Structure formats: structure tokens, C-alpha cells
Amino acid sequence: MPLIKLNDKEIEVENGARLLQVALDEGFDIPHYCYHPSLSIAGNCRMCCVEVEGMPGLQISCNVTINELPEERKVDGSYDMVVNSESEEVKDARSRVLELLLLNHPLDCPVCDQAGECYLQDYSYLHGNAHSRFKEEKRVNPKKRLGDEIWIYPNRCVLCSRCIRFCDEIVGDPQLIVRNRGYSSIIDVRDGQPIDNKLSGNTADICPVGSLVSNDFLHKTRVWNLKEHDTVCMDCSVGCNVEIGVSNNEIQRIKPRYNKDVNDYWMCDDGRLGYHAAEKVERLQSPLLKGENGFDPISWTEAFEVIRENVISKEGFNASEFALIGSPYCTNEENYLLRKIVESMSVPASNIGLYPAEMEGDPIIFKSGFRISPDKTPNRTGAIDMLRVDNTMTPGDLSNGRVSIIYMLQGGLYDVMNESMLEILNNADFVIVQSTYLSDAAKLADLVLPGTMHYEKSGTMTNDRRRVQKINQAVVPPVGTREDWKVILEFANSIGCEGIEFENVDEITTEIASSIPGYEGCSTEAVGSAGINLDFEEEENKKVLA
């Protein structure tokens, strides 16, 4: 393996590595606006330069390859590269790059939404000088928007053309371009189409200093005023990983988070603004329950003693009349709790259920591979893995439609209730509705319990490639809801089940970890931030479990 020296360190690194990344790796802050890990190099913002002794002039890191050398060719007879990003004369040439960008730069930090992790901002700080020497009038452009979701700040620009590279090599849809040439040069979209694609909010996330801008976070608050939460998105099975920044209890904006494993550096659109679908429903606020008049709201207290008179009859729990249905937007700890209920109440395998059944549609994959699933459901496969049941379900699959008593978890926002389901709840005695709001099988309930959004709730989900993943709370839920993994222990309970007592969501992890096939070793340590792929064979085409 190659091996370095830079400002005194000695690195071994890979064949092939590029000096840049090598030194941001080690925690050497050389400053860059052009350079993206997962984009083709640019290298046209030049602030990345440093000295390698034996090559003439600066060199921009971004554009160094490491390779091993032959032993009479290595510096000092042991290194295949000596670099130095901190000598004088790189610390000038940044200042002297600075003052270019800066020329026609609005400083108009206090009203940018970049303010507070602007590149522009802090490396101004740290390499550049305190007064421009540019005395004639500034170049003035119009901001302008690019597309429903992207504006663009043109006099803030620095030309990187990272957001121009993202269209063409991770969208695979040139859609930016840099319009006229030279002083003038400006980014614009292409043909004068807007900006389009379901990726397109990735472009002001990758744009180092607040030229494109968020419509969604546009003028919002300011970045220190959010407190980051890392979970991940809820709007399909792929599981993208983000990062939520909340203030006062509200979503203020959702980012991709990197994840190599699953969605690189990137998410798209809908998940992105998909926190707004919540924003649009009433919530519920405390159990209600049908009259002769509409639901009736009533306590806690109330709904238990009411599902423990008509759940219990007076000859007892008959399991066979007992169904439960799960939720694909529900969290594995969630969907275990009902797995559980049917191990300690022997209720028949054939009354397990879970709703809504798998979206069909063809995954929109882009150049990069980035893709988007047609199943908007963030939890299938842990939920089939929880519950042991098909993806499917029909009036026959619970008992031929005989049962009279289901218990429903709910967790989405888009649970469209189809002729199956219409007919599987209406033919029942009595259904006790787990949801968020008075959805459409809510409405059809006797008894309705408010429940928590994905966003509100912790615990671990399994996407569409068998990969465990931990999400987080990032918002307190409404006064007079409960967490859903405590109302179904407290559902059990009413009901008689013995052995479900968990205090916490992680002793519910880590018994799925010991009693789930294929789920060994799948502790919340061990999913940690970035998740962990369960072993999977491919079986006529079917994913089974290991």
C-alpha cells in the first residue's frame, strides 16, 4: 500500500485513493466547494490546493491520485507522496481564491438560509481576508426559481457545478446547465424546462453555499435553532436514512443522511416533503367510541374497560372469533407485541392479518441507481417477519370472514380502504381500530385508539433489502395519545395475556433478536445509526429467511 506523508503524518492508504478524500479522512480540513465524494471531479472552485514536493506549482487535492512508486522513485526512500496543505503559500493562494469568489458575492448572510453551515461563510472565516479589494459595481442577477422545489440565489453562486453534475450523473437528466460564458456565466436550467425530477431537492442540499435554496425550508428558521434527529424516511420500503431538524416540536425540514448501504448521499422529493401529509390530518386525542349519535371521546380507563367487556364474554376469551391485523407502517417492536398476543392468547394462524397488502408499480430507478419502490409502506418485510403471515389478505384469510371481534393497528396516511377490507370489518361484531386519525377504518370502528406517527415513535424497521434499520422520535405526539407499542401491551393486558411486560422499546428489540429467525445479533447496538443486513437465501425467486 501507498504510503503518505502529509503535514508530518505518515498515512498508508489505497492504491488508487484521492488525496483530498485521504486528508478529509484523516481530519485535515482542507476547504473544497466542487468536490463530492460520490459526483465526477471538477476541480474549478481551486480552494482544495496544496504543495506535493516533486510536482511544479499547487496541486488541487481533489485531482491527486495516490499510487505506489517504484522503491527508487519514493521520496526520502520511503514515501509515495509528501504533501503539505498548510505552508504559506497555500494559505495565500486560498485568500487570493476567496477574494475571486467574493467579488460579486451579496454578503448577505443574516437573510441566507445557508447561514451557519455556508462553506462560503466559514471558510471566509478561517482562510480569507477581512476587506475585498474590488471597488467596482457588484454583478447583479435575479433570483429565480428552477422548480417547484429548487430556487436559485444567482449572485451567491461560485459555479462548482456540483447541482449540474447531480442531474447528470446521479439523475441521469442534464436538466442544469451553465448558461453564457466567462464574467457572465450563470446556472439556469436547461432549454428553460423547470427542474422536474423526484430527486431535484438534493441540489440545494449538495450546494455549498445557499445558491439553491429549499422552497420548503425557504426563509423557515435558522439552522441553530434546529435540533437534528436521525431516523429514517417513512414514505416507501426502501428505507432511506435522514436527518429531521425540529423546532418547537415542528418538522422544519427533512435531509438525506449517508448511508453507502442504502441511499448513498441522497432521498427524494416525496419523502422529503412527506411530513407535510401529517400536517394535514386531524389527530386524534383520546379514544372515541360509537353511539348512537357518532364516536364519543372517552379516557384511557374508559376504552380498556370497554375492550375487556366485549373482547372477554362471559364464557371467556375465544380465540377462534379473535383476529388481529397488523401494519407494514408500524415498527417491528409494534407488529411483535400482536405476534405475541397470538402466541399467549393461541389464536389461529389463520386470524392474523396485514393491511394494507404490498403496492404494485414498477421502482423508479435513476442513473446512480437510487431508487424509488412503488410500496409506499416503510415496514412490510419486518412486519411479515414479525407476524409470520403472507403479504396478502382476503375476507377468507381470517377465518373463511367468521371472526367478530379484530383488533386493527393502523400507522399510515394513505390507508385507502378497498372492498376486502370493507368487507372483512363490516361483517365483524365488534373492531377496535388502532390509528392516528379517523381514517377510513377508523370510521368503520366500534372502538378507535389514538395512536403515534412514524416520526413520533422509536424502534427498528426492515426495508425492501432485508436491512434492519433503527428510527428515532423526533417529535413529541399530541397530548392524550400513547406510544402504540404501550397501548397494544396495555390491549394485552386488559385482555389476559401473560408474559408480555417490556418497560422500554429496546427490551422489545432485543427479544426479537433472540426469538425471530434471522433476526439474531439484531440489538439496538448493533443496528445502530446505520442499520444491519439480515443473511437471506433466494429461494424460486422468494426471499426467505436464512
Contents of the next structure:
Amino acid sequence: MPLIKLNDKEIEVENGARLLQVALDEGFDIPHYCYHPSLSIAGNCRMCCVEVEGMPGLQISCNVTINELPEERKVDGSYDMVVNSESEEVKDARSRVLELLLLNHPLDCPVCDQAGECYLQDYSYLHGNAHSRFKEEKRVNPKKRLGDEIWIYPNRCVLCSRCIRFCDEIVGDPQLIVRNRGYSSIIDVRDGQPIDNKLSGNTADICPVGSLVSNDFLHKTRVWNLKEHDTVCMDCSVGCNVEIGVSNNEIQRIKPRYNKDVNDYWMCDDGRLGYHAAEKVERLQSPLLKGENGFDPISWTEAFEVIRENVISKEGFNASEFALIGSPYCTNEENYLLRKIVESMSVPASNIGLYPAEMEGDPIIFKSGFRISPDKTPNRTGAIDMLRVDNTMTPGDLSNGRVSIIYMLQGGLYDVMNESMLEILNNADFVIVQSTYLSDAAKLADLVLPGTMHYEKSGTMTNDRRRVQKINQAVVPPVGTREDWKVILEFANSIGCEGIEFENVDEITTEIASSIPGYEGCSTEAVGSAGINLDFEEEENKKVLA
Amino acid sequence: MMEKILTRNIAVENSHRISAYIASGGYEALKTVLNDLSPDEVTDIVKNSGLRGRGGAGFPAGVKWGFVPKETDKLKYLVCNADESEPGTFKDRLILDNDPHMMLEGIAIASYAIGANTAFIYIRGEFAAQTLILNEAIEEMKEKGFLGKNILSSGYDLDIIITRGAGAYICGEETALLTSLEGKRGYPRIKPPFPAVAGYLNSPTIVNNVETLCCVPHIISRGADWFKSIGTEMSSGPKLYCVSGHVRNPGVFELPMGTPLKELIFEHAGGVLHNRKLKAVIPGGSSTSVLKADEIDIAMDFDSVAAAGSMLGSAGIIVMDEQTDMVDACYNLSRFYAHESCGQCTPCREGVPWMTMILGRITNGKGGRRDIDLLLDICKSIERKTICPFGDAAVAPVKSYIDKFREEFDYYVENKKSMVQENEKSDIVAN
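Please supply the corresponding structure for the form predicted together with its partner chain (the preceding block corresponds to the form predicted alone).
Time for the whole complex; same chain goes first.
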């Protein structure tokens, strides 16, 4: 392995490693704009220059690859490369590039969405000059909407071409171009067609300055007011890692979080904007009991009394007439609690369901391999594993009319009712639906329990490639609601399930790790912020189910 | 005076037709190559001739050809760079107009030497008439069996494709040319990889200038030693010098490498116009540093001009007489470079137009004392800090003009007017 010396630090690197990336990984903050680890090398910003012994002038470190040298050519007899990223010449070159980038840059940081997380701001502070020597008139180009989600403020642009390369190399649809030449260069859409690919929002994320900005986040808040929460996207079964920016207990934006095994640096616009769907529904803030004139709000205490009365007291509990329907929108922990009820109350396997069924369609796969799943449920795999139901049996076996009491968990916002489900719910004597809003299913229920949205809860989920990932609460659920796992637990207690006691979600996660086949080792700590892959294959899982 | 080699046919009637070219011994070299020589032998002959690239950089052509990987399953390409657009340079156009077959024969031989079956001619977009001539010449070549499948029964195939540029100076830079050839925006690429390894469509590609390729048939016909006997030790062969500006007899002159610059200006180009005094000479196209009148006692070969602090470049000699306003001339060139910067690299995109704006301000009488040092400092921000040599090319005039004619710049910022105009006026009063 090549050995390099970077500012007196000895580093062993892989053959062919890129100098800039090595330096960044080692914590050397070499400033850069055009370099992005997932994009090709453009080498145009000239910011990342360093001194490399034996090479003439300054080198842009993004384009320097480190290779093992033969013994006789090693620098000082032992190094394959000796680099200085802090020499006076390097510092001078950086401040010169910054000066040039700032010549025409507007001083509109107070109204720029990027302020606070802007590389131009940060590097100017660290490496720039306080005074401008530019006495000429600044170049001015009007802002322009490039697509539904993207605006460009060309005056702020540093022409690093990250957005262009992203469209070319990751999306595979070169929708962005440089128009005009030289000093008049400007990023624009091709042929006047809006940028409408499903990954367009990422161009704003990777813009190192405030040139490309998100329409959704435009002038919403200052980034330093945001509290960022690491979690997982809820809008399809891929499970992109995301970072949710929250202020005033409201989601302000969702950005992708790097995970090389799942989503790299990207996420799709559906997921990015998916949180707005929750804003469109009227959230339930107390349990609802169906009366003669529609639903009446009741207290949680009353709700569980109603449950006790209807599920176990009326004619005694009959497990064969009791059905539980889990949700692929809910966490592993929530579905696992349903499983606990099944075991505790000896509910027959045929009375366990999962709804809705897997959504059909082809995945959208982009040039880089990034994909969007047709199944919009985030945790189908996990729900199947927890409930040990076959994904295809949803809830077919329940439709023979024997079932009289149904407890249905309904996470998410899915609101399509299929005929068999309609029939099941209509035929049952007493239906309890746990939902965030008055969905079609909830409307058919006798008792509705308010549920919590994805970004309001914590736990784990398993994506469609069998990777267990941690989700974390980003916003506090509305007054009157309780976390889903607590409601399920209380439901279990109210119908007399024994031995189901948990203090917090982590305890459930721990128990899953010790009792669900394949989930061994999936403790909260082990799952961590990046997730872990389940080591057993789907085939083996089927065997376990059998 | 040297025997005419590259321009020997120019005066012949219909010199652009294949009949005229063949009558002068044309395509004999190609026959020799295809019948008797291996590609490596051809490369070696060119190496031994000492032929250096005539596009400006002066890199030995044979050595460049030798960089093409031998063991590769990729297609190889030869590109003839006919995107002549350096201000003050008009030598390739002369050949394209009058002797296209000499270049085509050179292309065929070079293609054979590097194992390319496709050659491109990337021709400057403005050369519309020359493109027509070339098209015709290629048709003639095909008719005679010098192009196409199994040329002269040698088993060697070659196709020549003409691509017209779209008006960008930068596309004369070889990597930008290749990007443009691929149908993309003409941005230069980072080297390495060099085109000889990864050029057109990532395949090994050799890019040679028109004049370079024109030397090749002559080297094959008459031998490397003959070629080496012309010119200087390190810069061999004949050279087309373009002389323009304030001279009596501007034009292209074919003379050996190393011809004294003074001889070119005062003998061949007839001396300075109106018998005025010489003030400055740009020796190798606008992107080379300017020389003062007392610095022109040099030989025009790669090393001598470099030793004088400039470059032989394309040998586009621009002569300026005593009445030239050097600040205005500098502004003029700077405007050109600001207009032609591709805009890829920060220093060039932002820095060159900034220099131009300052120069414009100075010539408008709005310059300040600090502006001149600022200009020199901006040069430092651009020099050697860009992907391609354009940044350096744009800096060279500004730096050298200020360096050598500082008093004119100082005069401008202090008196808000040109020193030259002032002198001119006093001349008129005196007369």
C-alpha cells in the first residue's frame, strides 16, 4: 500500500486513491467546490490546489491519484507522495480563486437560503480577503425557475458543474447545460425544457453555493434555525437515509443522508416532498367511537374500556374470531407487538394479515443504479418478518366470515380500499382501526385510535434489500395522540395479554434481536445510523415461515 | 534563399487539384510508405527527422506518435488540427487553399504510422471555402485509390472525415478540439490522460497541426537527414512564417527554422510601413509575449525565441510601429481572450474579463495608479492555474506589454490619454 506524507502526517492509502478524498477522510479540510465523491472529476474550480513534491506548480488535489512508486523513486526513501496543503503558495492560490469567485457574487447572504451552510461563505471566512479590488460593474443575471423543485440564482453560481454532471452521470438525463461562453456562462435547462427528473432536488443539495435552491425550502427559514434529525425516508421500500430539518416542530425540509449501501448521496423528489402529504389530512387527536350520529370523540381511558368490553367481555375471547392486521407503514417494533398479541392470545396464523398488499410495478432505475421502488410502503419486509405472514396472504384468509373482531394497524397515508378488505371490515362485528386520520378504513371502524406519522416515531424498519435501519422521531406528534407502540401495548394489556411489558422502543428492538430469526444482532446500537444487512436470505426466511 | 518545399506548388495553376499535386511528385511518399515501410519504420523516420509540432507547442511529432499504445483493442484516430485561429496566423489557410493534397497525404501517412483507420480534419468554421476545396480533394483522392478500402492494394484502409468547428478559438486546443469533435461543448480536458492514450471517444488519438502533417510526405520522400539539414539542430525543417501588421509586404514566407526575425521583417516583409520606427514585435501569434524593437535580434526557432522570453508559437509575427498605442493594443488582445475563454476554470473565466475591464477603463482615461499593479497581480491569479494553456496565453500579452511598455501605461493613468497620440500630435505641430 502506498504511504504518503500529508502536512507531516503519514497516511497509508489504497493504490489509486484520490489525494483530495484521502485528505478529507483524514480530516484535512482542503477547500473545494467542483469535486464531489460520486461525480466525475471536473477540475474547474481550482480551489483544492496543493503542493506535491516533484510535481511542477500547484496541483489540483482532486485530480491527483496516488500510486505506489518503485523503491528507488520513493520520496525521502519511503513516501510515494509528499504533499503540503498549507504552504504559503497554496494559501495564496486559494485566496486568489476566492477573490475571483467573489468578484461578481452578490452580497445577498441575508436573503440566501444557503447562508449558514455555504462553502463560499465558509471558505471566504477561512481563506478569503476582507476587501474587494473589483471596481467594475457586477455581472447580473435574473433568477429563473428551472423546474418544479429547482430555482437558479445565476449571480451566485460558481460554475462548478456539479449539477450538470449529476444529471449526466447519476440521472442519465442531461437536462442541465452551460449556456453561453466564458464570462457569460450560465447554467440553464436544455432546449428550454424544465428539469423534471425525479432526482432534480439533489442538484440543490450538491450546489456548493446558493445558486440552485429548492423551491420547497425557498425562504422558509434560516438553516441555523433547523434541528436536523437522522432518519429514513418513508415513501418507498428502498429506505433512503435522510436528514430532516425541523423548526417549530414542523418539518422544513428533507435532505438525503449519505449511505453508500442504500442511497449514496441522493434521494428522489417524491421522498423529499413526501412529508407534505401529511399536512393535507386532518389529524385525529382523540379516539373516536362510532355512535348513531357518526363518530364521537372519547378519552383514551374510555377507548380501552370499549375495547375490553367488545373484545373480551361480551362473549368471552374467541381467538379464532379475532384478527390482527399489521401495516407495512409501521415499524418493526409496532408489528412485533402485534406478533406478541398473536402469541399471547393464541390467535391462529390464518387470522393475521398485512395491509395493503405489495404494490405492483417496475422500479425506476437511474444511470448510477439509484432506484425508486414501486412499493410505496417503507417496511414491508420488516412487517412480514415480524408478523411471519406471507406477503401474499393479505388478508385473503380472513374473508371467510368467521372473523368478528378486527384490530387494524394503519400507518402512513395509504387510502385505497380493495373489495376484499371492504368486505372483511363490513362483515366484522367490531372493528378497531389505528390511523392518523379518518381514512376509508377508519370510517368503517367502530372505534378509531389516533396513530402517529412516520416522522413522529422511533424504531427500526427493514428495507426491500433486507437492511435494518433506524428511524428517529423528528417531530412531536399532535396533542392527544400517543406513539403507536404505546397504543398497541395498551391494547394488548387491555385485552389481557400477559407478559408484554416494555419501557421504551429500544427494549422492543432488543427483544426482536433475540427472538426473530435472522434479526440476531440487530440491536439499536448495532443498527446504528447506517443500518445493517440481515445475513440470511429470503429463501431461508421462507423456510422459517414454513 | 531556401528551396520551396511546403509552398512549392502555390504558384502552379490549379495547385489544389490532385493532377497538379501528382505532377509535382505527390502521393509517391504514400506509395513508398504503404508498399515498403512498416508503421514503426515510418514513426522512426519522422522521429529521426526532428520534426517538431508546428501548432505552437513544438513537441516532437514522431515521439508523440510513439505514445500511441501498441497493445490495445481500441480504435485509433488521427486528427488534423485545421482550426487555425490564433490572431496573426494564416499559414494553414494558405495550404488548405492551395495545396490540400500535401496535407491529405501527410494525414494518410501519419494515420498509417499510428494504425488509425479513421482520420478527422477539424477545420475552423470560418474556413467555408477551404472546406469545399477539401471535400473536393478528398473525392479526388478516393477516385485515385489513395483513400478508402485497401489503399493501393496494401490492405490498409483509411477514411477521412471533415468536421467544421463552430467558431470557438479554444477548439484549437487539442483536448477542447476532441471534446468538440465528440459533439460536446468545446471544453478542454484535464491532462493526463493525454490524447495519445485517451483522446477521441477515449481512444488513442494523435492531434497534429496542418503544417506538421504537410512536412511528413517530404520527410518520407527525401529522408530524415535531408529534413534535419534544414533549419537548426533542435528545430529542423522548413517553416511557414506569417508576417502581418505594420510592414510593407505582409504574407506567408517559407524559410528554414531559425531564420533571423530581423531578416523576416526587414527583407522578406519589406520593412516597417511608411518608414516608421519599429516599436514592438509579437513573434508567435497573439498569445506569445511581445518583444521590444531592441530584442528582435533573434533566430526564429523554438529554443531561441524561448530564450528571449517569448515563444515561437505558430510563427505569427505581428509587427507594430512607433505609432502603436501599446495600452490600446493590449486592451484589444485582452478583449479577444475574454471573449474566447471557454469559462470552465474560475481564474480564466473571471480573471481575464476583469483584466479586460480594467484595461478598458485605462484606455477610457478612467484608470488609477494602482490599476497597473492590480493587472499584474491578476496575472498571477490566472497563470498556470487553469486546465489548459489558454489562461497563460491570455496573461502573456498583459504581462509582457506592461513589463516592456510600463511608461505608456503609467502615462495613461496619469494623463488620462495615450502617450502615443500625444506624441503624434506634437509631431504634427512640429511639421
